[in-house]
Amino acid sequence: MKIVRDLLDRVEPLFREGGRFRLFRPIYAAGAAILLSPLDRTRAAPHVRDPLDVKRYMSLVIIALLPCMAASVYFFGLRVLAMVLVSYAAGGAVEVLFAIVRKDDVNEGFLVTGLLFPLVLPPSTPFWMVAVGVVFGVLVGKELFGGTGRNLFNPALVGRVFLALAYPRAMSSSWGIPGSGLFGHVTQFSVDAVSGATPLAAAKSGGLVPLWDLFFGSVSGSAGETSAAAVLLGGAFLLLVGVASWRTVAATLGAFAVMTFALHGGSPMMTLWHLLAGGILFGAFFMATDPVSSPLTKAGRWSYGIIIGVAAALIRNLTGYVEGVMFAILLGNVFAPILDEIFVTARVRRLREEG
């Protein structure tokens, strides 16, 4: 790595203010940060590092997503990888453009958004639609709020909801039937794939997919959400390394299970079935736990998760939508700031009274 460090140090003056390539400083800084440690260092002691900096968060979430990515490629073919490349290219272009305009660095957090977005799409989604969705999500969901750390909503979900509302027919007819291995039904780089009903859509008509298929992922659905085993494996990793809040996950899944149990006449089997079907597990572990758009207080995280779990169950079971997780998480994002304010204010008031 010393060779890479020496090379980057040698060309770095070209990207400084007054250098020949100063406008492309964000691109240089992003590449250097990915390859090596952050460029900015304190010159004297004490040297303090944030235990959860952006780079560490990005790396751990990407590692956690690898089981979901592997499962999606196995069941739906190599086309999923192409969707990821399109997502990175289109969304990354927006990030770079805004970084150049603002004369700021490109935040590595987009590497997570760029991977999450195609995993919440049907595997046969047209490539142009992937590009449009991720551009909208990054632009409207993050950059218009001021960039990473200032966004109210999860950018990947903003792009997903936009596609669902703008192109409902295309988004409801792009479900691929899982193939066998890398070269399955939707491996081709086209949308002329066999389309099948998702487990939740089939359930609306009275048919239930076996729990075994839901657990391992041999069902139709969004690319990264069909295998509950892969999601649980990646989610457990996020909890173990402390990136995801276990309170948010527990509150989301607990509230969803309780509400589903009540709506289905106290049936434990139907409750388990709904927990494994659709995107509730993926949403609880990977989307609801986004540290920027979720609450920071412990009590806020419990309340936030309950809002998402209850809303997801109600939308899924009592509306025309077969899945309500993405809408429920965006609803939770709306409440996140006020939840923190409520509990922080209550805590300060209680401390003053005790003092």
Given for the second form:
Amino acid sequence: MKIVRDLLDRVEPLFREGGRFRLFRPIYAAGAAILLSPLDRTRAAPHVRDPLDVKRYMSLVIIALLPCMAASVYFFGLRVLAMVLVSYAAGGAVEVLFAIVRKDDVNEGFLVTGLLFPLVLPPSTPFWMVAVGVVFGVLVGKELFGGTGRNLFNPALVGRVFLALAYPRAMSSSWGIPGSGLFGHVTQFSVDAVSGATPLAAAKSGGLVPLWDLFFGSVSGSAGETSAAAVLLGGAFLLLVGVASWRTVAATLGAFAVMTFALHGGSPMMTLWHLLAGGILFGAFFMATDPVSSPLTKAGRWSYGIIIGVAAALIRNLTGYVEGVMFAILLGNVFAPILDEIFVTARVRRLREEG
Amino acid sequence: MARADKQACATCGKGVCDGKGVVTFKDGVWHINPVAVQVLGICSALAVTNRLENSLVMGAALIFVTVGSNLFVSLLRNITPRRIRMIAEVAIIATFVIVFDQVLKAYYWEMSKQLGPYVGLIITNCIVMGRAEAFALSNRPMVSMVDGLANGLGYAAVLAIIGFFRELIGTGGLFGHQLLSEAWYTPNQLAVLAPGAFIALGFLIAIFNAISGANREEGSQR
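Could you output the structure for the form predicted together with its partner chain, given that the previous block was the form predicted alone?
And the full complex, kicking off with our chain again.
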């Protein structure tokens, strides 16, 4: 620790006002913040006893994503790791550029966006496409709205939708075949990309993948979403530490289940199958619960989840699209601020009437 | 329209702009550019700009209509009863639009089909009506024509820029010719879809405002 502190102290003057690298102060600040806890503390009361800040918050999400990471490397090979690196490098560059222009700090929020983004892409996505997508997501989805905390939409999903609309062929027709056995595809770099079908696409033409494969994850699909077991593990962790709102998750999955149940003539098997297939679990736990783009009020979270769940089920079952979770969550994001507004106003009015 | 009116007159003096053709011209193309500053005529700017060729023809159509309608609205300004001036303006505008539409249909049928209803819809384009109301109605014929030309050019330039980028990014070519090799360039199909038009226009307006300083919010840093 001491060595790190000394090193940071030694280079610090270079980044100060008048120093040689003063323009790049955000990079120094970000490095220092990741390595050590910040030195400036609040001196005057009131002190909040909970040490949960943005950095801790985002670190917990990254820990929760580790099972999904591990599963996707197991099934699709080391290429997924390279996609994560590309995503961090390209998106991080945009982030740093904006921090320099704004003379502001690089925000930890990007660490989550940069990891979530490659996990919702097909594992055979070309690297340049990963870079284009994450740059668009961070630039248009976040920075143009004013940076972390002010974005209306989930930046990772903005990038994902951008790629889906811009390069529909690469984004929907070539899927990697999952590995199997003790080491899966861990030992190989490239993905066995084929013009195959995901379980959901196969289901549209009548073929159902066994439930166990969906749960374990040995099916084709986006890199991080195939293994329901890994998503549930990470998701349970997020709920336990209180980072993800259980209300949002419960409302999303509940509404999705009810809607699917109704659309499939009341078949519990099909409901379970659809819950495990595609991106609904991953979306519900990791995307819908994004603290910035989801509502803050309890009632708002319930309604927001219901909107997402119902929309996802409707798009998946009744339209030409195979999967609708990303559209559903972005739709939910649109309603998030207005839902908060409605419920806060209603509560204020009720309190005022009571006296 | 009230705002454009005020801005126009703030730059060219006390209400009347006679003899200040250059000021009028610069205003129309740059300072109060109808699309980039006033954000008018957006419907057609979004709809036809998926190809550069369409954008250019649409721009030409608007230049023709604004010049013609501004000239005639100005010529008739002293004998037009105030209470029916809107109807008179629309009749004049519609005449020019129909002329252009018929010529297009007669000689460039393919292009006419591509543009669909958007040439006819110029009748309801806010830019044309706005210039007639805000400028031609209170200025002499020649300077009104300059105003029409400038605003038409301002609109056409924005459409051409958006059309250029949308076609190039969306198909990898221009005027239907492939410029960027498929070997290393994958066309970004979002650019030719409707959302691509919104994004392109948004970026263009942002860049334009950053350069020209128009629409700057009060109390902003620069």
